[in-house]
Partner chain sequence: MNRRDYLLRKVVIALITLAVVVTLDFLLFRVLPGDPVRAVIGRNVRISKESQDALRAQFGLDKPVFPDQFFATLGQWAKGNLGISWSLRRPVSDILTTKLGNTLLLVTLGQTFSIALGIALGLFAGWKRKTAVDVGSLTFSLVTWAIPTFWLGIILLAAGSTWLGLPTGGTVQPENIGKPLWEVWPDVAVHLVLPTLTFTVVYLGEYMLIMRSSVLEVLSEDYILTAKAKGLSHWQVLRRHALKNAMLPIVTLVALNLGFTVAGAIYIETVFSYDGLGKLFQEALDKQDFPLLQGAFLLLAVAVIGANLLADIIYTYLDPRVKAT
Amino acid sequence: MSTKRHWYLPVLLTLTIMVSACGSGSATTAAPVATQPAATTAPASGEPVVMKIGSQFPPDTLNPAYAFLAASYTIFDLVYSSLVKEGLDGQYYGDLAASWSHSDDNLTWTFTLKDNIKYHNGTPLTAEDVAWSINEIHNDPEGWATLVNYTNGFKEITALDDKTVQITLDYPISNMEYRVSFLYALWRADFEPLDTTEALQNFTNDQLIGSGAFSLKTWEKDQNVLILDADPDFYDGRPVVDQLIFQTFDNSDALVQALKVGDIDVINLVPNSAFETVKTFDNVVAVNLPSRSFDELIVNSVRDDNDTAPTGNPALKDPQVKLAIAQAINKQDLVDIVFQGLGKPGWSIVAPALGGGFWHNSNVQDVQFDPAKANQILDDAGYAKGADGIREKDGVRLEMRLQYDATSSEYARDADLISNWLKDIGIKASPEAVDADTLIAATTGVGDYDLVIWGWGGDPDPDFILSIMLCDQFVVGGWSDSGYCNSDYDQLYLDQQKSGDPADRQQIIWKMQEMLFKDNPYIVLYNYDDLYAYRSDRFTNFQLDQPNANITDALVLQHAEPVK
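Show the structure of the chain whose sequence appears above, on its own, in the form predicted on its own.
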C-alpha cells in the first residue's frame, strides 16, 4: 500500500457529522471558534523531545503544486496552515481562522484570522497573504492542477483588511470548509517569481516556509531523513514534541526491527505481513483503523488522440477485455493473503468508510471471481488462444506490462497473484517493480503503460477522489493516471459541486460510481486498514481513539507526549 494522495485519514463519520460539514444552512452564522485542544508545555527535564517516525514511503516533493504522494501531504499538514482544517472528530476547526460565516444566499464567505500569526521566518501573516495564495491557485489552473479543483466556483478572493479574507462564489458550495482546508498559505516571495508552468513545477521548495505547528529544518534526500522543528511561536501554542524526524526505510524488515530495538518511536503504516508480529513486541502498541484508502489496477484508458500517443496494449480499449480481467481477479484472496484479512474487497473509488458510508453506492454489486466466465467472455469476443496459451485477436496479443510502485511489498505480492490469475485466462501480464517517480511520469498525461497497481488515500469529502477521473486532469501535473475521459462524467462532477442538498448530491455521486464501474478505467481491488505502531515506553496521548485519527495527523503529533 502506497497511496498517491493525501494523508491517511481513517474516518467513520456519522451521517450527522457529514451533513453538518456540508454546511447546507443558508443563515448567516458565526462559525465555531477553533476546537483545537489547548497547548501543553514541554517536559520539565529540559531535554529536547524528539520523536522518530519510520515509514517506507518518502515525500515525492515539497512543492504543493506538483506533489502526488501521500507522504508529501503529511508534511504539508504539519508545516503549512490553511483557513480551517479537519479535526480528529470529523468537524472542521479554525486553523488560521478564528471564526467564519457566510451570507444568507451562501455566495459570500468571510473568514477572520487569529491574532499573532507569523511565518516561520518571523514575518507576520496577513489576510493579504491568504488571499494571494488562493488567487495564485485559482488563477493558474495549469500550474496548480493538483489543487485548482478546490477553487472551482470561486469568483473573487480578497483581503478586506489585515485580518479578514472574503471569498465570493459563482454558485453556493456545500462543502466550503473542506475546500479551503486544502488551500495552503504559501510564502509569496518563493512562488510569485515562478511565472511559467514549467518554472512552478520545477520548483523544489526544499526550503519550504510555512506557518504551521512545525517548520522544516532539513530534508536529506540521500539519507532518507526529513526533520521538522516545533515552532515556538505557533499561534495555537508550541507543540509538546520539539522535533520530528521522518526516516524512510528501504525494506519492511529493517523498519520493523528499528521499532523493536527502539531506534524509532513510531511506524506510520506497518507492513501487513508484520502486524501480528509487531503486536507481540514489548512496550509497543499496534493499532489498526479502517480507512477510506484503496488500491486499484489502473487500466490504460488513454485516448489515441492524446498529445502524447499512448503505448498501452490496444486490446485494453475493448470493454470485454477489461471485464474479463475484472472477472479473473480474486479480490478476497488478495485481502486474505496479502493483507492478512486486514481489509475488504472493494469496487468503488468512493470507499465505504468515507462519510460513514453516505457517499458509497452500496446498490452496485461487484463482479465475482469466475475464471471460467472470464475465459468465456474472451472466447465470445474473438480472442483465441495460441500455442503458448496467450490469446490474440487481429494480430494483437494479450501480452501486457503489470507495473507497480517498488516501495510497496504488498504490490509485489498482488502482482504475482494477479499475473497468475490472468495467465489462467490467456493474458500474459509481466510484473515489474518501478520507482514512484517513474510511475508518475509514465502515467500522468502520458499513458506509457498497460496495467499498474497503485492506490489512493481519500479526502474527507468525495470531491477530490472523483476529480481524478476528469478529462482535464490527464495532464502532466494533473491527478488522472488512467486517461479516462467522459464528458457526461465531467458534467456530473460539476453538478455535484453545485448541489446544495446532500441527498441530491449523493444521487449524483452514486451515478458517477456506476459509470466508472461500467467503464473500468480502474479495477478497484480492496479497501485496507491503516496500521500504526508506537513505543508506549516513549510516547503517549496519540488520541487514536478519535474517529478521524491517524498517527501523522498534525493534531495528533502536536499533542503526543513523552512518557514521564
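Positions refer to the first chain, counted from 1. For clarity, a rigid core is taken as the largest C-alpha set superposing within 1.5 Å between two forms. If you're wondering where the values come from, they're calculated on a predicted model, not measured in any experiment. What changes on going to the form predicted in complex with its partner chain:
- C-alpha superpositions between the two forms give a turn of 23 degrees for the smaller rigid part relative to the larger.
Instead of the form predicted on its own shown above, give the structure for the form predicted in complex with its partner chain, please.
Partners and other molecules omitted; one chain follows.
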C-alpha cells in the first residue's frame, strides 16, 4: 500500500520529540503521568455542549484490523484506550497505564494500570483485557495487517495480575512507548469469536466498544454521520464537550459554507483552494500546520533479477539521469501553484515536522532547480538530443510513463508541471492517471512503471517510513514501491531499532536519509500543510500552538471548551 495523504495513512497520531521517554540504562522510570492538564470540571447543567466537525473524508471502517483511512484512526483515538498515548507536547503519557518501567537490559516492560477503568458498557477493564488485545494483534499478522508491525519483536505479553501488564521482548526496542500507543484495548467479546482472517475482515465493528474519553453513539453510514458521546466515567476526567458529531460533506464548497454560516464548528482539513477565503470569515480561525506527509516522484529502481522483470526505462538506472530529473523539477513552483504556497519543498522521506525536527537531517542541501545544469549533466553523460528533442543513448530513448493516482487533483497538476520541465531537458514523460489499486499492483513487488507521483502520510516515529525502503519490503503486499534495495541501508534500519540512545539513533537515521538522497529511489517533492479551521465564537482552547497539534486529536477534543 502506498499511502496517499489523508487517505490511507496507516496511523494518525501526533508528532514525537523523543521516542524513548527513558534513556538507556535507567532501570525504572517514573511515568510522566499527566503531562496533559486533567480535564476540567463537568459543564454546568443546561443545554448539552455539542461540537460539529465537518470533513470530506469519512472513516473507511471502525474495525481497526483493516482500517486504512486517517478518519478511522481519529475515531479510534477518541474511543479506544491504549497503555500510553502521545501528548501534544510530544512526550508520552500514561493512558491506561498509571506508570511503567523496564528492566536494565530493556527486554522486560511492566505497565501498571490506573484505577477504575471501565469499558463504555460499564464492564471493568483489567490487565487481562489489555494483554489479550495485544496478543490478538501479535498472533494474527495477517488479520491485523495494519497494526501488527507495532508488535514486532514482542516475545510474550502477559497479565501478571488485574492491574499489571508485562511485555517481554526478543531484542531491545528503542521506541517502545510509540509502539504500544497504537495497540488498542479491544472489547474481547466482539473479537474473540472471529477465529479466521476472513471472519475478522468481514467484521464491521459498527457497535465499537472502547474505554476512551468518548463512546460511540451512532454511525450512520448512509448519511456519513458519526456521533460520539462524552464518557461521564472516563478515568482521566469527563471531557468538557458532551457530544461530538462528525459530518461528511461530498462537496468542498458546501463544507466551507457550512462553517461560514455556523452549521459546523470545525473543519478537519480545509481544501487548499479555500484556505485564504476561510481566513476572511467572521468568527473563524484558520490555521495551517506543517505535516509529516509528503509527495514524491517514484523512480523505478527495481533490480533486473527481480521475480517479475521490471519494465522501467533502463536509463533510470543511471544516477546521472536521476540527478538530472531532480535538478529539472521546480519544487517551490509545485508548492506555490498546486498548494497555493501552503507547504514547503522537501527532499527527505523523514519530514521536518516529524518529531519536532529531531529526526530530519537538516545538514543536507537539496539539489536546486537548474534546467541548464540538468541539460549539462545529460549532455556529459552522453544522452544526445534527437531531431524531436528527445534524448537518446545507445538506442535507449529518454521516453517514459509518468503515472499518478487518479483520485487526487493535485497529482494531476504536479504531473503536468513535471512533464513540461522534463521536456525542457529532453525527457519525454507522458502523464497518465491510474486508479490506486492498479498502481499498487504495478508497483509493489512488480516494477511495471517508470515514474510515479504518489505520497505518504506518516507515523509520529520515523521507524515506519524508513521501513518502506527495505529490500524485503519489495514483495507483492509489501510497503516498498520503488524497488530500492541496499544491504547497508537495511543494516542501519536494524541498528536504529535497537539503539537505546536517542542521539545515536538520530545519527543512524540521518545517515539513512543521506543514502536515500544520494541514490534517489524517491525524488521527494514537498511537505504540504494540514489546514484546519474552527468557529472561535463557539469553541476555544484547541491548543493548536502545541508541537503536536492536530484538531481531531483526542487530547485536543477532550479539552476544547465552549465559549461562554
